[in-house]
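Here we start with a single chain on its own, the form predicted together with the partner chain, put down as structure tokens.
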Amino acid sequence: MSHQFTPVQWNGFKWRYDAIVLFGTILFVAVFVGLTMASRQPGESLAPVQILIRAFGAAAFLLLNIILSIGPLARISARFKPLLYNRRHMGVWCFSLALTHAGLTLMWYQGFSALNPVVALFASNVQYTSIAGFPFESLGVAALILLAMLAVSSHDYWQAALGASVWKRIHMGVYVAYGLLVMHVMLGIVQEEKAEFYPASVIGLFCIVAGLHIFSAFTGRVTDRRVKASLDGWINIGPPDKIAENRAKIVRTESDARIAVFRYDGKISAVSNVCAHQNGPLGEGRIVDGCITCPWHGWQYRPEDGRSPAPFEEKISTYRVQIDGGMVYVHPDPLPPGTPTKPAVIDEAANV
């Protein structure tokens, strides 16, 4: 499995997940277009392109809110974890919807003139100092460019090439795009329409997304407090029997690293909690066939030296452990990835 990129496999769950997202999008657009046409007053005429512009824009915005809610939901309850797995497909799909919205808008509103539509878009309105007249289109363009970059780099290939933590930092850009889009919607269609439903629903969605993030950060911190090392530098993580067999306990050090301390075959070993593949939480995995197995895509590491079994060559950091007076201690300084360490042997007799 070495450093080249290994695509994550498809499976039935993922297919069903994507099918539901696709169906949801079609449902939204169909209901919106259908009811817009059905609620037309006598004498009014409609422009189908303008209805589609609204339908796709609204669908993309709604989907982005859903996507951003999944992360905190999964942190709040493990039940929602399966939702994490196709988030990236949703992101790419969201970008496609936004692109359709932008393409139709550009073609319809800025096409048909002697000017290039893109030039026309930016030249048409330059009232950046006005709220009533603000060229909200430019906010949408900025968000679209960000979403495009995220969509292109969402492939596992880029995650492998950039390294999981750089990749993750880049993908935090989705929050910038979200902020831009909230303003795009507020200064655009919400300013135009009279019904309170529009500002209320945009602000409502924003509050849900922000609230979930705050709530999950709050509850997350309670269960995952940073643990101080004692004076001699070791962290006490309690008696060995508090760790389930073939499972781990995760500790967060003062320098904000997470360590997975595993118990297996009467021994204790500690490794970094971060999987070398895509930063999966190894401490939520378990030992299978003598190897720590990542819960995300099943990469494996030997607990004693943090190395993947041959022929693979992945390495993660290991940590020193010891048992003293019936307590397990782990040293918070990581050893270089792949460094063999001596597992601490649980002395059953001493434990009694």
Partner chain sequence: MSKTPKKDEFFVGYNAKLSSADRRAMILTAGIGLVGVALGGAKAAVHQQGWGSGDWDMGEVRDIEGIVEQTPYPVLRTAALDGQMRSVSLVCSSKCGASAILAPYEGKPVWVRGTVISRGRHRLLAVVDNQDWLGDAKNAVAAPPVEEEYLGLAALNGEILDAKCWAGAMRPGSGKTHKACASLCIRMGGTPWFVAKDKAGKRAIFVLTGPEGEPLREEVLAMVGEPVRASGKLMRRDDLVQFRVDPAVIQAV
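Please give the other form, namely the form predicted alone, since only the form predicted together with the partner chain has been shown so far.
Excluded here are partners and other molecules; the one chain stands alone.
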């Protein structure tokens, strides 16, 4: 969090997570190389470097599809939320694979050109008006530049320096990079491959990613309806027992603000649903060791004042709550970030 910045805060989970990603990449590349060599017909053989170029490119593209699927999967099912904690590690590794793919491509195809290899890459094909001959390499370069920007700015230092909103908008550029890579791969396949398996695989992956995002957005819209305040301005959340212990019910106000109403230790508190780190959905997390814990990266806040435990200094808005007639009410007007707010005690309210 904001207390200090270190390159990587390693723990056992991160080691296991990254080890699985590394092993999976090595296995994928090995299988890809083996199957490619075995499936080549006589007269269609490829040089080992060419096979590695394709293997690293395919690994990077597949990993990007996995990365983009983690977010909606975590919203659909809580069992996928642990994958969110180190998703940025996967993003940096994806860029490393893409950079290896680009480096091998320049070395093999442009390394012996009289021109600078990068200049030669763009000068060798300028058929931008032809689909069959389109220089798909340019799309890959554009995507690589975007992935480089995202990888360099992935550290919390840049999030703190740029602010959560600006940082988030920049990192939404991953979808632009993904679109460019889909076109890069499809055009490359059209020009260099005849087997239907390759375009079918790309289309299938794209449909899975798009489908997961559409489905998670639809389910979120169903469960995240706007609620209207009553005449005195308070919003009726429902009875306390409709909120799971150490969990939250998320409500969306008429002004489109999202409030996370938590139940814990016989009390009710309400805070902003937006984490100060990367705008993560706090209401989808849970209370751990007395603190609301963001499901994305584990940032924590006390429910009674919206402040992170010492020595951290992050703050989020709190909301006034009360229990009346067996119903939980929250006031839609946010209090300044870090404002102490008295929780509503369930037992006391039941005895009134």
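Numbering follows the first chain given and starts at 1. Remember, it's a predicted structure, so these values are computed and weren't measured experimentally. Throughout, rigid core stands for the largest set of C-alpha atoms superposing within 1.5 Å between the two forms.
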property	result
Rigid core superposed: Val261 CA moves 2 Å or more between the two forms	yes
Exceeds or equals 2 Å, Cα of His101 between the two forms, core fit	no
Displaced residue check between the two forms: Arg75, CA, 2 Å or over, core reference	no
Angstrom shift of the Cα atom of Val288 between the two forms (superposition on rigid core)	7.0
